Amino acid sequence: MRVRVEQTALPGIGVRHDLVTESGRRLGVVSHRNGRRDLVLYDPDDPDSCQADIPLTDDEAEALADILGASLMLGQLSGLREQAAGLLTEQIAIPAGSRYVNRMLGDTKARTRTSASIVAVLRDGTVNVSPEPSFRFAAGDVVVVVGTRQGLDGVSAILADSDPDG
């Protein structure tokens, strides 16, 4: 790890990490002994404090960590972005009353659409490369798309379709 993270014992409710970002901003995670945790960013004009303390449940938790594993795993994508002018990649959550909720990418027909591809489906922290149209999509998945920018915002249009029966 390049970078510096701090770790504090609080006596009687848990442990403390923190760190520091390039930004100059401090944030940090307070994790208490019975399994809460508190997502805290410090104020910048007084470095003690916390200017927020966000609790997060388990569920939450892992999400974040998802986004944040999957934005890195996009960076590492944005090569493609350089080899190919006019070639964008995205990377589109499907929300909870999408009408493509429980079903299956090729109901999508996202490519014939708007002539982009579904490239990856992030779940869970696991990364489903190379989905088939067979595959079943799960609220908050998010679906790694590549196209022209055209076409990203047709299939973000067509994945935020809300569920008409929902």
Partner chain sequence: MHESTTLLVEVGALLLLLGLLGRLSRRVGLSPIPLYLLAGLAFGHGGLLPLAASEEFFAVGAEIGVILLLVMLGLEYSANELVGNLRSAAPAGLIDGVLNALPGAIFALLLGWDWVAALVLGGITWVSSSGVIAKVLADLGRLGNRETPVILSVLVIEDLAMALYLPLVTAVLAGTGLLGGGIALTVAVATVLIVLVVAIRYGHLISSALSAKDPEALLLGVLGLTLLIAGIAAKLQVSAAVGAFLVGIALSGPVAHHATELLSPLRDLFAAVFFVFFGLVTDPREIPPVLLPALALAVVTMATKTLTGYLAARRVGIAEPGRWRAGLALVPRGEFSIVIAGLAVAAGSVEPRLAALAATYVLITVVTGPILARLPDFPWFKRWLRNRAAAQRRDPVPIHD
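Give me the form predicted alone now, not the form predicted in complex with the partner chain.
Below: the lone chain, stripped of partners and molecules.
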């Protein structure tokens, strides 16, 4: 099902984005010109009437976006796992002592060495989906890897490697 998002200019205020959920509930986000954001829940009996208006700070809006983005991505990966026999997904933390801290994803050659793919990196509540080979790892990053059990174990070993000589 494709979700339609309606954008409405609010002269002097900002812009409102609304969507209707599969269950028929209408909700929106009002982005004010001054940077303020409000999460808006409309009355199910009167779609033009606001049932709840929740002001969000920048940090709250970012946290909500991260929660929704991460859970959606991981849910999609989980669905993919069910469709593709033998493929697994796993989250692997990069330890502080890893030789790949402050190095680029491409330096790992993880896909070439293991046939497993790093499809996202979670850092400080932010999801970096499909990171480029130039993406630099930091201690504590959590990589989301898709592959066989052997491939996932291989990526885990690569990222845990603290030997600077490889």
